[in-house]
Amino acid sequence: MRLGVLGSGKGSNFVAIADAISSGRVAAEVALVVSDVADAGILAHARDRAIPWIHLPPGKFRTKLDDEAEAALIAALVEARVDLVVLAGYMRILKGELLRRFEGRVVNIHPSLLPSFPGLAAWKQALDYGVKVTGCTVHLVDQGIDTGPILAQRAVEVLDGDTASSLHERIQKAERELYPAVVASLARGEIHARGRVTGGFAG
């Protein structure tokens, strides 16, 4: 399976899935890189596996990419012959014609237990909303926000006397195991949906 991973930041959670690439854990490659963000770390972690790597502009909407910025992704993806898109930390909504294109192909991770705190800053809203646990969510990427069926999820408990930065710590970490745990059953045909209905996943 060809992965094309789209990121905005440090690229924690690329680095996860290439490093369970590299001990056989994931029987994938990537296959493209791609940020919105010109020194973005994420670009950095790809130049140092020799990983091909793009920055593409975004264009000029300040949360999703124009018309001229998703074309030229769309066609980025397709040269590079990606059969999964895996968004980690990619800061831009996707809509419209790459969703059509990869429907069903493209997946998220999210830092709460979804449908609970979607939208920004998950953890911060958890711990201001008092609840005890939260987590994260491995889910398919529809026109909607953090919205697509449900793929995996992990649970993170919320202690006692946490910051919002210790929290989102803790949610990063279990981040960092799901994620390639789920794209690993994800190249071995283990994960299937039925509208909002998923199962297989195995990790």
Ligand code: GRF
Second form
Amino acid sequence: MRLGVLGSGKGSNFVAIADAISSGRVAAEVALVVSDVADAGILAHARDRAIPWIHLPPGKFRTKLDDEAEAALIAALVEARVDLVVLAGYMRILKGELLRRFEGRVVNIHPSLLPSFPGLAAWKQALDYGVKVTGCTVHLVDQGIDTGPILAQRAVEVLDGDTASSLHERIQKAERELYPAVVASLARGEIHARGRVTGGFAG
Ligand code: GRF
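Target state, the form predicted in complex with the named molecule; input state, the form predicted alone:
The complete assembly is shown below, putting the previous chain first.
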């Protein structure tokens, strides 16, 4: 399975996946790493590992790609013969043609137990709300924000003395275990999303 990994930040999830591939735990290959941020850590990690990478400027919008940038991204992923698009801290909303082109083949990791706390700084939202358990979720990406079908979750306890950063750190540790495991299962064709209950129901 050929992976296209997209990220905007430090790239710890990418490193976890790349390490799992190197040690034979994931039967996949990172075909391409793409970032919208020129100096993102994820690109430096790709460079260090001699994995093909590109910086693709996002265009004129702040939170999404413009049409030209999206077309360039699709072209790069197709050219690299990517089977699965792995979002690893990619801070651009993907809604359009890319999702149609890679339907059911785009996954994301989110730092909460969805559907609780979608959106930004989910660990802080969980801490501020006062939940006792949070975690991380790997899900298929659909048109919404952090709404796609859930593939796997890992729970993380919120401890009494937690700060936003201590909680975030433990969630990220869980992510680095969960994401490679899910990619491994996807590569083996083992995981399938279950349907979600989206309508109201009695009881
Ligand atoms: C992760 O915490 C993930 O949940 C969120 O973005 C973060 C990326 O971190 N979607 P990194 O760049 O993989 O270190």
